[in-house]
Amino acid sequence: MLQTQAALDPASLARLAKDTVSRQNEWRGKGTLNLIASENVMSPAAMSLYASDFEFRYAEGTIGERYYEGTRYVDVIEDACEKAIKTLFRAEFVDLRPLSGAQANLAIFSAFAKPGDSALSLNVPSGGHISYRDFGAAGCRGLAVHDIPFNNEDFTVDIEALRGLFKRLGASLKVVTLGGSLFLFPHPVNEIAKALGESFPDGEVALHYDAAHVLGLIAGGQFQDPLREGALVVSASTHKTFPGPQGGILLASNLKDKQRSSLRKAVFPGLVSNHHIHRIPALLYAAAEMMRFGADYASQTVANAKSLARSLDELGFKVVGKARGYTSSHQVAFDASGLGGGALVSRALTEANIIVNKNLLPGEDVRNSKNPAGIRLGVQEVTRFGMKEREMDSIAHMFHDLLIGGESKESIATRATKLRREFEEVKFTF
């Protein structure tokens, strides 16, 4: 941290950015083990088409009909990479717009309800995201959020309490949020869906699903689809699961005139003036390449997730989810209350060269935030970088030995870093 005015000079701040952004490609990027569940990263040919002069330009507006002159390139490939996202995912509406998956969601927000208005989605500790709580998009759109029900045993919804939920919230009701930050297993998109037409007819209410962090999972055919069992718009990150850049996007089939009509427009001018148009080539060629490997990457992925979680169970740690088989996923959790709790074991990995989020769990009080029970991992990354179930193994092995067994963090952080020197080369890219 700059601690004095003296450091504050021109040339040493340009040092202070290559310094530490050479620092950060040499931790992050090349000595740790990545198993935040939220980052990816992109294969070195879309890396270098995220830097280009699109970077620099603007063009508000839609393909073929922008606010401003010399666009032409930028309208091809917007229009190349619409195509592509909507033959990998069977959507009939995209949009590539939002700057994030959150943003994405603030969309949907804006173009299926207003201030007053209710909507429901899970809290927090059962995996919703901030994004769509009170204190989040949903609550700068000013709605009323309330709590979608949730069997905190089987880790899914319970729809007879939804059903309810329905009945009681009326005509005030008018988005409904699946999907999840902490998310293990599919949700019964059909059955909500289905309920959702009995209780509302006249299809006034949105059934959302946020897709942030399987939407690679999906795309590659290895979770549920959530288009085709009954959802009417699906909001994601690109970043994820899905090996493209930083950035949000909309997916549709079955939207009416007006709905098409209103969530364009809560995209631009709403929430989106420039859209950061130097994201669309890399993701372009992201989509590529998922069209190619992403059935192969999505089951290595979810192989992966599996194998780390029964792991880490034969070793000793409670992890979550046993019962139907720990994951279904990218994602795995586990109890660390009995190891000092989320934060203590997080920071303890972190200078483990293992870099882990600590997260609250289903039922656990949301007042826990800061030192909460749980441990959420991601495989998407290590997965991306070709390690398999044997690396799996090892990983545990290095969970173990350091927060059980007692080695060292030094000791620790030596092996994940040799482990992570064996697999340099991004897979799954032409």
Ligand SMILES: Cc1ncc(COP(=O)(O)O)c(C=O)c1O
The other form holds:
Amino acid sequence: MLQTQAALDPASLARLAKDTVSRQNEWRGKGTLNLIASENVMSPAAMSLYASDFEFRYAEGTIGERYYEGTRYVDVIEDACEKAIKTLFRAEFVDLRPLSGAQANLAIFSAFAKPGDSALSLNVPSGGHISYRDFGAAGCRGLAVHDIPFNNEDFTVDIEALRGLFKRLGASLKVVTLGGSLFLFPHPVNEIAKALGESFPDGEVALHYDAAHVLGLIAGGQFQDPLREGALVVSASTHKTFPGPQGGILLASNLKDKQRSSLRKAVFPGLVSNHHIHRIPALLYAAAEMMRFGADYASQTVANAKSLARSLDELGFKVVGKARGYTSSHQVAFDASGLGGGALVSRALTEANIIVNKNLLPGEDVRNSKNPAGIRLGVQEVTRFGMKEREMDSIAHMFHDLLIGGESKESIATRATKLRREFEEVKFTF
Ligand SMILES: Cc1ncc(COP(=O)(O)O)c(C=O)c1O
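Alt. form predicted in complex with this ligand, vs. the form predicted on its own above:
So here's everything in the complex, that chain up top.
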């Protein structure tokens, strides 16, 4: 790990801050192929809106009903952003104030369950995010977390076993969370909504869909549409496949009045005071980009993911999900256990200027998380820079030549940076 060498005097620290940002911009911003599935870039225009006077202001409360003065333009931008997001997702309810996807999840757990209640979600190897497990936000809310039964072979929920769990948990069950961090294929929202309706006819259990990873694909009409399929409430990050600023969001269409007010209260004053208003103009800009270019961006993203997966498979990698066509999202995953494991492979790729993350695969022991079998890739950022199927094939060859063919890290790093520099401009923007 790089350590700070600077003496702790103010001038050195100030210089260090500036130098480090410029190194980061040069290396991660321009010199590497970024295949982290949870990241993206904003367009330069959205970036330019991100740094503004809004950065310094407070606007507790809701549009037109603030606890602070001076919020005239906050109301304008937030109202426009809410309308844009509602239109984009055909949602009747939106809350833009959560500062992150994990916080949006905590708002849901706070609104729909109380300490001691039960919640169901995928465990981490099956793709579940830490925020809805007992060691994450759900645990902080005091919920008893149980695993949604998952079929590791075909990457889907075992609905019959889930029905059994509904029966076993009975009235203690308050939230069922679908979605995840390793999210290759849509989840059976429709069937689960139906099963929930049959098991809990009074509608006391909230069906929650975590769209953190796939929000941009949903906006572009290239993934399932959870609100139409029966989810009561959707949470997401606004910066993964959705190319906005880092932040969180809540969407819904059929909340009862009491649910709506519980959710609003869970966000504010529950979890957020100031909601970091400088995000909102950039989020509005990204929403406008998605309205105009979202379908093209999302379909190219999914096509690129499929193409990268196929090329990797043909070159000898153990790509997961082959029987289902590898992927229907922006993600690709392969089993790297025969190549030294996820930790070794992800580090080797980083040294070759290809940034990925190691990941548990379905069925793996969660205690392997420091050296899991899997590598998870996401192609949304390189797609936004204009890369297509041909470049996916080039990237797959770099993986092969480094990890199987024995080409040096230095040589692959040069190839990766060269490819990145051919695609410097963000596409799918005005
Ligand atoms: C499925 C899922 N939900 C929630 C989160 C948390 O999102 P954030 O980082 O915006 O808090 C993540 C993070 O990657 C995620 O993968």
